[in-house]
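Have a look below at one chain only, the form predicted alone, in structure tokens format.
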Amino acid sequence: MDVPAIAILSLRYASWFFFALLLFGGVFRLAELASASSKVRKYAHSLHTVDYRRFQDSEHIMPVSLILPATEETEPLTNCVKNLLSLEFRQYELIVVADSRNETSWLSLCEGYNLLPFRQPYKKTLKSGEIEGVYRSAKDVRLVVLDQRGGSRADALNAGVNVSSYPIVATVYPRQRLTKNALLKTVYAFVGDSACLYIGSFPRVGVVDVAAPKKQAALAEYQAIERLRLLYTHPLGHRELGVYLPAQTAFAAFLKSAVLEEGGFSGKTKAEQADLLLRMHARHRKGKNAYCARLLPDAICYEAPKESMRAVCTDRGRAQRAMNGALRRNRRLPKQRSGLAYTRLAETGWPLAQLLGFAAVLAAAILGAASYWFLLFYLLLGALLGALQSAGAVLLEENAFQLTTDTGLLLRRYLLAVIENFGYRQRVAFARLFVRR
């Protein structure tokens, strides 16, 4: 069947358009990476001048209420709670909101921390699930456990806020682990700016055990590299909003009074933190109040990698839907168009353009509107730009924070930063747009 000349001409122009878009997008992200490099290195250098031990002993430190929503958790919580109770911070409490009907998670808390019923009056300021009981640990008085039957994750967070005793509330999730000085760095950022309402983190992906199968270890490294690339190659929207929207379960700290003003977390979207922060932005910008929300570049929060590519794709699709839901719910909020528009373009528009570009150039090559050499050059250029972004992000992380001391592991990560552009990135981009599970 003959292809109309107008179709051939349209495909030829579309091929050159997507080629120019690929080149522009790649160069723009490399420029963003260069800009982020100077800022992050300057920030990392400033950390060497901070005496956290002296700050911890000062009168300016603010106590923190850590809230762990675990009502849907069916795995043991012992390791997560142990990590959170081992932080280097003088005064904080850990409030775990769990469901006693999930026997594995509940029994791990009872047996590991000897929970005792406790009569603690509290004011139900925020809408939350029904609390069947309040328990304290006989081993560690900082641990408070709430038995909430059912309810959403937002209900669990609100219940934790209601019971909390301190002026800063911080959310953390079961799959995450915090570094020893995570609370110190977070509270230091609050104290450094009296107008600060929110401090967010960008969770890194932890490495798997060295004895793990090579395929599983490589998948974990791909996820770690992807996370760094997302942090450093388009930070424009992150800086303005103070949050990376698709990371809907990141460690973050809020000023408790600001949370109460907004009516707490909403269960109408899966991205509870992002939704609450966007509402804070709207309220304070409308009132022309002096305030700020910051995203710390520090590696203070880690989460476990997904163990299969199917799980990675499902997680990315879920995160994308959560982000889109938060953006739709807050699309009419005033005076924050640039950050939201950039985030939507970077997280939805660019993956879609990549897939459409590949389809258009492939069709042009098959139908004779472009040569196969053009198709090959297009694919190699995309891989080269992606590899430069990934390797640059890994190099920036290591240069700023010196987290990897094993030279062999670091070289392997650079190699994987190139390899992940041949298959992994394309599958993730497809999942973010089309996976609906």
Partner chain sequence: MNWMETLLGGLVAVLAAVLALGAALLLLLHLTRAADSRRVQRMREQLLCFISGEAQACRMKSRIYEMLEPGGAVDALSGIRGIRSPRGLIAITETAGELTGAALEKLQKEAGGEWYGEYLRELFEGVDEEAMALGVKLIGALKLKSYTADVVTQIYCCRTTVQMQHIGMLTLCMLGAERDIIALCRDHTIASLLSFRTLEEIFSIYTGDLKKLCRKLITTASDPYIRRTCIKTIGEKRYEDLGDLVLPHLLQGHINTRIDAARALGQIRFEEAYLPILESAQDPRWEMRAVVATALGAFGADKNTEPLVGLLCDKEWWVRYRAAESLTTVCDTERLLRRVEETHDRFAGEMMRFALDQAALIRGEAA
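Basically, rigid core = biggest C-alpha set you can superpose within 1.5 Å across the two forms. On a predicted model such as this, the values are computed, not experimentally measured, just so you know. Numbering follows the first chain given and starts at 1. First, how it differs from the form predicted together with its partner chain.
The two forms, fitted on the rigid core, differ between these two forms by 2 Å or more at the CA of S58.
Got the form predicted alone; any chance of the form predicted together with its partner chain too?
For this one, just the chain is written down, with no partner chains and no other molecules.
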């Protein structure tokens, strides 16, 4: 056989291999979706059984220090703080760490909450940047504002932990909003299980209103659907870890003593929350301690969608780099935790395999090793398997967590779940692999 004939034969086999891989990947994800479906429905039932709402006005719930690191925030913080002060929870404090040099955000706090300088002594347990001043609000005693100039997000979080008064510290970010029962649902897990160290959430994209969902722009819906698909088709990635690394910047609660034991958040990675959690896993696995760190599937945290495709791609690239950074710092852990290996494979290996598959099948079609029908069907199969996963994730979310069903909005979301597989999904996968800004 001559060289071109061997090349064509190789391409043909490569096309078949990638077709088999595509089919296996699609079916595997659908199986994961089915497994997630039964678990999430069981979880939704269990919420009715244990009746966590009983703890809403209870004295026996553990109090929480909510920390909002906003030193890099240049937009007004009023809406975010308003949302965080309106949660239905008996005893909590909100510690906002802001930089007074960012005038817009700082003034929004001073004017909105009548801040007073306060001589608050605190224990400098964790390494953090210098706190220039502590302020309390004359309007709401639960609000504490720290003025910290410069420093990383980890510094801001550590400063918040140092000033916090309560045994649970919860982190939340300025672009996120919480549902009224977010703290209650999260902290309930700590009450029921004394070995619990961490409870994470999976942020949805959109507006906080599960009772009356609103129509969003198509790009926002695509992001919301993408997030749901990540949650429901990758349970292996987050079930035992408590976090899905590409969506790690989320509302999460830690047992304060466990945070102190680990030396707090580290500024050496952009994924400071995931990094801390991975260190906790490593320590407790090594010490063979009984502990629990898990992810709540509930829709309790929402984040604002990105407004342009460019911003979406930049964000995905950034999340991918943060994930890789956290994995590099904790490189010994994947051997103990299969979730990490799975996440790396799903988030880096799989898009690469899809890209290679597309290139191989395209080359095969052009060189005559496969027909153009094969190319067309291959592309359609990839898109339709993805569409089935997206549509399934949308319906599962509706079934488990949505309080009211607007059939018009659901139909629109369902159709968008199909359409996003013809362009949006490929661009996002490409951004994960190649965007470096």
